[in-house]
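First comes one chain, alone, set out as structure tokens in the form predicted on its own.
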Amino acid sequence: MNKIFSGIRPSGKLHLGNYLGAIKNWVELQKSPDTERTVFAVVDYHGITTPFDPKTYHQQVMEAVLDYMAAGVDPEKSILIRQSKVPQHTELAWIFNTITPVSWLDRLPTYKEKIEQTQGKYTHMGILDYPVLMAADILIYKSNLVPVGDDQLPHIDLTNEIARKFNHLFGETFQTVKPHLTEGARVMSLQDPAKKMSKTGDEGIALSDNPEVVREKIKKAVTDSGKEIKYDEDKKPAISNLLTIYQLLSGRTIEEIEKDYEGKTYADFKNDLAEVVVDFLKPFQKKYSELKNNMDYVDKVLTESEEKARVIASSTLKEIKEKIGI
């Protein structure tokens, strides 16, 4: 049976591009009958990694907790927590960093990408440490699953690493970790394919994004040469993007987009693609306006998970710290 985690950084509005990546494949997830288990989490520790505003942070914490249960992961089903809210996952990430080498975290791509991105200027130990973290966050759980894109499988293979050093160490306690990738993983930005749909300006569509905006970022979306609606990732990246955005919000196949869309133009495809956007975004944002104005219940759900998933993390971790001879 299937214990599954995985969270994502409240650093912005949550896109169709996490939605269609991540959070669609938990809410499949928590329904399947091989699923024992399912943990979500808004990963606060994780997002003060980079700059963020203390002033509005709680907020924004409590608009990806709003995001999650609107976008359908079902607290009767599955445990919502924020991170920083069950201690044994810092805890247990400590316990690891004494038996992970800090070679295995400078070859990561991730901290490279950072170092490049801030010209140096940002490289404190949170960006190097930060997949031990995960690592802990996984394992604090015994999951054996985790929803990723692809960019994360390096650091599913690092969660393996420390937790085969510590089998090895101190006798079995964790499984191997599989990753469970999605065929949205790879959803990309409306202005550069080449890159993974982001949270800032036009590059992406935010799940709370009102019609008006939807259309207009569709329309300044970029296209391919030509005149075609034809799926081909290395000729056409943008267009694809663009087709495997409509394939899966309308459930159609790319083949039957296609041979709706022969002889016209990239304008019509965009007209009908905004649409297609909006009627599924509708459902979504009505159910975030409801729960917007019940912070009660959501309190409520949080305390309540919360509270579960220490159980369970103190449980792992007083098994880890009596091997461990603490």
Contents of the next structure:
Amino acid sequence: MNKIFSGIRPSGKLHLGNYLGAIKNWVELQKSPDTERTVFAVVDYHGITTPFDPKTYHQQVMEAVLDYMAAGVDPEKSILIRQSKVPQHTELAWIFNTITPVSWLDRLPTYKEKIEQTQGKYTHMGILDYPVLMAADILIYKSNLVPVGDDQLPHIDLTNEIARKFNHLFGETFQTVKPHLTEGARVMSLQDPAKKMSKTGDEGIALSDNPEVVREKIKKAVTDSGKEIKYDEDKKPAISNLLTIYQLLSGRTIEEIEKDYEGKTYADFKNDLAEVVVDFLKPFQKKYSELKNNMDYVDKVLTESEEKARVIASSTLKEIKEKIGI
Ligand code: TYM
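I have the form predicted on its own already, so could you send the form predicted together with ligand TYM?
Everything in the complex follows now, all chains and molecules, and the chain you saw is the first one.
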């Protein structure tokens, strides 16, 4: 039986990449008979490692909660929390800090990327230490399965290194953690298929985008040379990315879609893809606005979930503290 944990930083509007790479799997896993427990977090302490506005941050966190619920995270089946409301995450992160060599952190691609992106401007401890808190998020619930996009794989490896070191130093405590990936594990930018779709910049399709915005963004999406609608990641990265999105949202196979568009133009394909995305977002956005009008219910879900999470997390922390003699 699997114990599942995953999280998303509330550092911008959630986009199709977040949905296809992560949340879609969460929703499936919470229903699986092999699942013992699912905990999904809005990781608000991770979110403050990059620039944010304290005036709007609370609202941003709540919007991420609404996104999770509107996308199908079911409070009857899953524990839905804000990371900062379960302080055991950060307490365990501190303990892990003391057994994690800095050399395990400054070699991570995500760290190097951040430093490059910001020309060294955000070289604070939080950026470096970020994956240790992520390891604590996962291990505080003794989770063994983490549904994420493939950019998070180095962090899962690090989580296992920290778990192994802890087990070695203080006795068997944590089991191995496995990532859970799907075909949507890497949705690329619509403007540059060499980069992944991200929360910053306007190249992503936000789950909250209205039909006009979606149509406009897909119309403007870059395409490849040639005119065939064919999946070929090397020669046609842009069309392959659009085909992946089409496939995952429509439930049809790439072959079926390719066949349908034989002899048709990129413009025909993009027009139809825009409608597939709009149709997919419609029920999501309807649910989102219903929930937004019912914040008492959302608050109640969070309060109950966070209480449940604290019970599990404090039991793990108690065991860990005993093991290290605190
Ligand atoms: P974050 O907030 O960058 O992304 C959240 C999730 O969305 C996936 N994702 C994508 N998948 C496919 N294509 C894309 N273009 C794309 N962009 C993002 C990410 O892989 C991720 O699954 N460190 C994490 C948050 C975190 C976490 C955790 C995750 C903190 N603690 C514990 C799992 C377990 C992060 O920054 O994700």
